[in-house]
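Consider the single chain below, provided in structure tokens and representing the form predicted alone.
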Amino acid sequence: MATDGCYGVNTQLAHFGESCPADGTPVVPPIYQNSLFTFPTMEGLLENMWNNPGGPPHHYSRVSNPSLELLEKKLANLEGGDACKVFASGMTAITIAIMNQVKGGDHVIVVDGCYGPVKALLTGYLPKYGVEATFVDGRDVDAIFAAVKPNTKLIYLESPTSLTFRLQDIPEVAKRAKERGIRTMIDATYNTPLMMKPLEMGIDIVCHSCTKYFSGHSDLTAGAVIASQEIIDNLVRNEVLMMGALLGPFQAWLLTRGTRTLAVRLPQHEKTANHVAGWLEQQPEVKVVHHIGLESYAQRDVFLKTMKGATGLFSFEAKDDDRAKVMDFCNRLQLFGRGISWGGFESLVVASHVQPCDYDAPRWFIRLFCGLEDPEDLIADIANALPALR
């Protein structure tokens, strides 16, 4: 099919990067479930290994594979980036991307409330190699740049943050960072490119946990890094060649399948979450609902500036911040499974004791993910559990 961008997003999700079917051509691309690829000549193999390790043509599935290549083309096209690499999990993608950008003696600025394992990476692991990190309230652009040091090499964003659902003014952060020669990176898993395009706002590197909405079926783990061709080529020649950790061909095939229905599923998640969150904020047991799709959301102006819509994930705080009551509420739910992750067909709940910023007191956040069930059934399930919070 044509790839000049004249098609709508649903058509691109269904067909981008694939040849037009002819008689007898399979409508679903095959899985290249092989570890290596042979070449007609030794000279051709060696030339490919040294000068074109990321393929195509491909020589080793630890570095590249046709099943991954198709998926990477689709994700890069959807995000508006030059290139993409897909990995075995979202955390793998984030870790490799950060390690590609920093070295011993460098400094990273990170938004408070980022995904817990990312915080652990930057506070417990990378400091062993001389990388330091400063955590800031990402809602305040001035606070972000007040933390800049002479050795600051990377600003890491997550908008909204994982449990507290705080946003950052992405275009302003990107603009100021470029003026200072600092790279910017964002975890945009919550939004997907259907709701937000960070690269168009000036961000350098976008990461996704494709385990979530891109998959949509809770049957795989995967991650993606999308950026300029220069950044991805550097990533391939360094971290990918050294660490591997790419997605397997079968998982890539499953993920390609999942992307085909992304634009159909995501509006349903958004519609359901907006309805459930709007009902929930009216309940007497609830102190505040943190959902970027609500008109009452505190950073409504930033939401409207940076995003086209919300999705199915939000959190809330109960008026009675009591651990036993929070646990009882979660345990009473029948349709919301108690489990981490999100983005699939099933609704989920998880409770976390969080200190949003250094100056905040720790408190309980109850995160709800609205799957593809009927909204009224989800509301009834929550209503049956709410007495536990009284």
Ligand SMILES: Cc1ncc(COP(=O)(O)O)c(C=O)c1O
Second form
Amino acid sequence: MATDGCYGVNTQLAHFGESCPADGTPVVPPIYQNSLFTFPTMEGLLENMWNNPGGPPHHYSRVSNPSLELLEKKLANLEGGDACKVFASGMTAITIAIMNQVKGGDHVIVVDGCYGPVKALLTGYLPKYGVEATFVDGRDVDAIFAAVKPNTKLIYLESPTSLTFRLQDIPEVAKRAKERGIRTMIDATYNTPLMMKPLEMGIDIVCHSCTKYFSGHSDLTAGAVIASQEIIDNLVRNEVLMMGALLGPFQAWLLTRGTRTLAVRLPQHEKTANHVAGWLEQQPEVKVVHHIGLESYAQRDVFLKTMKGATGLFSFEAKDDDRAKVMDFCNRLQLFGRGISWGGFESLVVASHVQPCDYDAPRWFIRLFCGLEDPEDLIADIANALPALR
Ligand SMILES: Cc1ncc(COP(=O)(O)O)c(C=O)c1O
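Just the form predicted alone so far, so send over the form predicted together with this ligand.
Below, the chain from earlier opens the complete complex, with every other chain and molecule after it.
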């Protein structure tokens, strides 16, 4: 079906990028489970390799493949970007996108509370190639720009941060970065393009862990980078050509399937999380609930300015910050599985001992992901475990 931006988002999720029906068109596109593709002439192959490495047509699946191309078209369209590349995981996508943007001697500004392995990449790994990073309180736009140095090449955002749930004023950061010629990149995994459109707000590069909401079924890992054609072409000719690390065709096919139902699943996660978080903040054992969907949320103005809605993930701190009690609470839960991911059908809990930049000491953040179960069952499960925190 020929679909473009004139259709609503649900129609686009169902059909965008797929071929016009001919007699006997398969309703589900086939999987191109190929490592390579042959050409009728040697000249044609060489022309494709050197002048059009990202395809179509495609010549080698380390660089591109039709099953990935369909998914990439869909994700770029949803995000409002020119082009997309899908990778074997969210971390692959983020690492490769950052490496594409910096070289030895460059400086990166990063928001405090970004996903842990991204922090590790920027503090423990890229310094060995001469790239340095400064971490800032992302809630404070002035603090972000106070950290700018003559060699600052990139500002890296994650809004909200996925453990402490702090937002950034994205249009303001993008505007000030553009004035200074600094590129901006965001991890928008929490949001998905249904809840936030970073490119429309002036961000240059959007990364996703598609392992989460896009997949929706906890059965694959995947990542995506969406940006201008120029940035994606550069990524293909460099990091993709040299490192590969793209998604496999079967995973791309599964992810295309998951993406079709994103707009049905996401409001359910949001509704449940708002309900559960609203109930939780009334409980005597709870000190504070960090959920961007709550009216009591500290950065309500930034939430309303930058997002269409919240999704299913939030954290809370107990009044009693005792480790054993936090572990006991988590262990008593029956419906929330103890696991580190989120975005699937199933509810999850994870406890992390962290020190946000404005805290005097680390505290236990208990993060809950609300899956697709009945909200009242999830509340009953938490109510049953809460006595552990007394
Ligand atoms: C906010 C965020 N970004 C990125 C990632 C990395 O994604 P992946 O696990 O697909 O590599 C995760 C994974 O949990 C995440 O929570």
